[in-house]
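One chain is shown next in structure tokens, namely the form predicted on its own.
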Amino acid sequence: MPLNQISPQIIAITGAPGIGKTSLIRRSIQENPSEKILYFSPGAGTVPIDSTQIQIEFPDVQILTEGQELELIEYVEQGAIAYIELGFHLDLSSGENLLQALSEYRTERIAIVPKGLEDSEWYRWATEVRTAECNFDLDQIQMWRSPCTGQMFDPNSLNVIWYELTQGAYGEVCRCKGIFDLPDGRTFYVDYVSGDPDSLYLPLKLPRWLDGRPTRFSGIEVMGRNLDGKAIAQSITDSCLSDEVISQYQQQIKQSLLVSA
């Protein structure tokens, strides 16, 4: 079901992890490429995975960060559509002041909830509730996340980390997503949701980074129960490539690109 297309408007979306919040926003942006669009995800902090993916896929979308709420109000007053994504880890009241400040505009509150969930604060908060499959219990979910900017992983090491994460080596993981730089200069978005048979590996449309450690954002976010954050961090640290290995990889890729040119 498409979102209503009345501008200016504010669309706030919340729901369970991995249930399709960002995907809904991406589909709506694709369907309305001529609109002036903003995206704001409160609480993303130093690990703005969804914001980064949306910015890469839709360069014309204005991405706002913490502290830019007044700018969001100004853009809406000028006729923009604002998407506000409230992550599962946030209390719904965290975005309430902003929504109240925009109450004179058409505001939709969409909650995407697991099928069969009948009693939830999402129902009381939302103006529209949509249901979707969710193959894990939402009780006592923790979140661990970390920026990885400047780090590179060879594909085998990244596959090993991802396998260990999704198979329970560091706790019961229900959702895991990240943006990672590889030594051949490419950047990948990787996404896992419990119950799905395979993880998504998506190359992002960015120029190859072949000059030292990248300065563009990369990072990882893990949601689950009984997570061993120290062990996850140590595994990531152990898998990062050294300056010498990165340089060797990059020289090889540069030479191969010259040969194939």
The other form holds:
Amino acid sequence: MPLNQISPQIIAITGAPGIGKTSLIRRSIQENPSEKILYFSPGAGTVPIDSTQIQIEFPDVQILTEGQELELIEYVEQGAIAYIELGFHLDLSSGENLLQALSEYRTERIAIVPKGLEDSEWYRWATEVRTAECNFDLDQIQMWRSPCTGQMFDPNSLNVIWYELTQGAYGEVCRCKGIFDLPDGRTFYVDYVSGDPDSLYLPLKLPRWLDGRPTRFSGIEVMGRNLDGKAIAQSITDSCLSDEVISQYQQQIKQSLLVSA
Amino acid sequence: MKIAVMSCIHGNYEALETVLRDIEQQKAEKIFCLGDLVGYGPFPSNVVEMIRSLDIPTVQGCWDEDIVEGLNSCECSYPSVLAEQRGKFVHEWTNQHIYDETREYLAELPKTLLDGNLAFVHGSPQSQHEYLLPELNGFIALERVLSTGADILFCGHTHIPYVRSLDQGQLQVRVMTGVETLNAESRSFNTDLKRIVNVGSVGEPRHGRPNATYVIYDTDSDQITMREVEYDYQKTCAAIIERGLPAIFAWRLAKGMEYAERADDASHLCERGV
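Got the form predicted on its own; any chance of the form predicted together with its partner chain too?
Now the full complex is given, and it begins with the chain already shown.
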């Protein structure tokens, strides 16, 4: 979906969980190449799942994190295009100071809103509203998230946790997504949105990690109601591999890669 | 005569009581139990007490053995790291919640029971830990039945009930008669119809519903009837949480999913106890 014909320089996007905010940004980056593109998602904290995915897909895009707002303004002054993604868990006013500071630049505020929510604050905030299907109620949604950097998941256990999560074992989950390292060195992006028949399992284009525990980011974010974060954390802890097992796996994979080379 | 065969109660007292009532209504005259009285569920000692008080002939299950001997699993016991961690936690919990005399009773249980042309085991005649999955190689399946001398082998352990008829009861064996000549002599054995009857699970079903399953066998009509019995599983779920077991077990029980997933590789032969 192209943005406006006169391309804005600042594109701020907000909306419901799993409704396609990051997907819209990814499509837009692809369709509107530019010398300097920025991606800024305040509130991602220590679990920057979306920005990690964008960085892998578009290595030339510069990812900025909280605290780098002045840098972002400087880059925009030099002509960069900035995508600002405001997560559902953030108050809509949270990006306002930054957007005010950038008000002299052409700005598009896009809200992706579930059908039937015409009287929402998104309409007051946005310059353009797009509606999309959303199969869950947005009331009382809470977020649980955790970095998993350094952990490698037993694949069978990850399947079990994902099934339990998406089927409601830890509360009513509307959306969960994560980046997970597996002992064969691959990294997967996994994504579930309530109402979709299947989860997405996407191998990320990263070199296999075969030397000890990974230092690159991995993590999980769950949105829903009555979430039992302690139980999720326990299951995650119980699914991660020990140093010894990781080392065994990595040796096996290295050998098999040597044989097939 | 009708006999009832049940297995894998796993400390689920509520399910056991309901199944015993159903057995009475079915007018079964004798009951056999294929073990796994303890493990995962919240009332291991109460289940054992009930089985003992009714003097039900029982074989030792894998969990019963582990609680006596300690954990010494083959890889098929734990298809995932998560299942292993959960299994170890609950093994320790059960260890702390059973009485000494319960442990003594479990230690003395036989591995196989024979009654006429019927044999009763938990997993297989080879080991309490071996899964006789319905897709198991026919040769091995037949060998397992023949090793008992029985016509019907009743087992549990997989938690999914099934009846398997081995009606092409022929085993062919090539026996090397001389190393130097590399000649092989073929010997074949013909057997009558043999059957493997998996009776499912009373306390930890895996068929997508929380209901208990067991089997009634009519020795006169040779008829095997699978029974699926509803019980108040919510009581067991509440007890799981009250007694300090992981809440995820309650959720899995309610879904009829077992507390931890089990191995599903029919070609794997358990190395435990071999």
